[in-house]
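We begin with a single chain expressed as structure tokens, specifically the form predicted on its own.
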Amino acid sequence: MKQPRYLVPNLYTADPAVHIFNGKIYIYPSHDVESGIPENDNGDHFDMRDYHVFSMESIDGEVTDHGVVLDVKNIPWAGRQLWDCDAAYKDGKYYIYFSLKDKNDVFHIGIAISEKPEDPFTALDSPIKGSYSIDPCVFREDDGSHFMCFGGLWGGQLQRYRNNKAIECGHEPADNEPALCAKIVKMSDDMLDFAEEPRDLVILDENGEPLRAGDHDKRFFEASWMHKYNGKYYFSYSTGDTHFLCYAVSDSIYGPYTYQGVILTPVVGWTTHHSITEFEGKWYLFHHDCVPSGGKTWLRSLKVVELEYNADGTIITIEGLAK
């Protein structure tokens, strides 16, 4: 596959965790709808209220809806905004893994559990204690660990965070300063806690200096992704008002990353988020656009085309072909 494919004709999803579940691929998207609320910086205008399910069996197949798994109307603790999200499974459970703003319009991060990968999942009544922000993004390591990966600025609140506490008047740093980072975290045993208390993920530039705030080609914003690829660790993630999809590659689980470049030029519409996933030998990049609807940008297509690395391990630049 060489060429984007548009995934979900009938309904607009984004913000694509894709996983090989069973054999098959599982798409866990958000699902936006036309909320009628005029776009702002915070979001607002992004008021999604549940999640479909989607499963493949071949990269080039029919793409079946399993219809919705959790609506924002069944989870004790909400309050509006169900944002991104991403999956994981262990030991006979499957988890997903939310953004979601409580009743006092905060985010955090919240989990549901099934026994099924497309079967309806069922929302524990507390969010994750100490978790905040925005887009989770769960990693398994090869020792059977998960780590989760998380954090947004502007809507995603990130800026309101200071050594995981919150701080009284939110503000990102001056353009010199270092940059927010994106977090990550060990998971408990359970999948059900944080095991330790979050850390930054550091992004270093060329010189081995952490990226500043004002490199806005560069810095991280939001929608976080870990893979691994020949015995590294790569962190993609989006610059946000700049469009890039970007990412930084590191020997340790922690860090500190080296920022390497442009995974995904910008497409059309404003938020980019994506997933990267192996399959059969080949490698994936899935993501969204709004082509499809004439570029509102709060209501996004999924897609998916090939993604290829360069003999020592880099990822050769995809063009969103934004217009």
Given for the second form:
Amino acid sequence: MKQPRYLVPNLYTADPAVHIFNGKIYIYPSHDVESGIPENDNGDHFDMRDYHVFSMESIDGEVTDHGVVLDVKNIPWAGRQLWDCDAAYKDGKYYIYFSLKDKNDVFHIGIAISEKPEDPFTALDSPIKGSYSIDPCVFREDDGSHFMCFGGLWGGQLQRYRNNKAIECGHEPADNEPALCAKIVKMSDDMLDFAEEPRDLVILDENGEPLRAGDHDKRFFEASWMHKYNGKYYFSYSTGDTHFLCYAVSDSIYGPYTYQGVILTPVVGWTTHHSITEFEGKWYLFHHDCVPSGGKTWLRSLKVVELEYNADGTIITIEGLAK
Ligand code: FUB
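Taking the form predicted on its own as the starting point, write out the structure of the form predicted together with beta-L-arabinofuranose (FUB).
All chains and molecules follow, beginning with the one already shown.
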């Protein structure tokens, strides 16, 4: 598949988290709606309320919509804005990890559980203790342990925290200071808690220095994803206001990671968000853009395209074709 393919023509969906469960491709996206809320830097216009799950038997095959599997009205601690989620499987149970504001308008990461990847999920009564900000990505290590990466700037509220504690007034570091990092944390064996304090996922430049906060073309903004290729950890993410999907590589899951380059140049729309998954020996970039909605940034549509590596393990940049 060399040309991107739109996946869900009849529903606006974004932020695809894709996993292979039971030999099938399962997609866990955000479900965009026309909220009527004016667009702002806080992301208030992204006022999503539920998740659908989709599956495909093959990468070119028909996309099955399994309907609503989690609704904000069934999440006991919900305030508003059901943003990006991810899914995981362990010991006979499927987990959705989701970003949601509580009743005080503070983002946390919640959990919902199901017996099947496409059945309705039941939300736990409260978010993960010690969780904050948005965009959870849950990565399964080869030994069966799981790690979560998370975080997002601006509307994602990451700038309101330092050392995992809320600060009085949220702010970003000065341009010449180290950028705020995505967080990485090991999950407890039962998948319901953090097993440790979240750590900074540090990204270094080619000189071994942490990326600077002013380097908007490269620094982490949101949309964490982790995958492993040829024994190395690939952390990919969005640069937000410069609209790139970038990646950084490390020999250790905790890092430090070294910045490598751009996976996807800007797409039509403001956000860019993705997952990278191997299926039947090929790698794919699932992502979104706003072409079908005529460029409305809050009404996004899922796409997939093959992702290819050079012999040295670097990723061949894909053109997002923003006008
Ligand atoms: O879908 C809402 C938010 O937009 C996500 O959480 C961010 O990553 C961005 O894609």
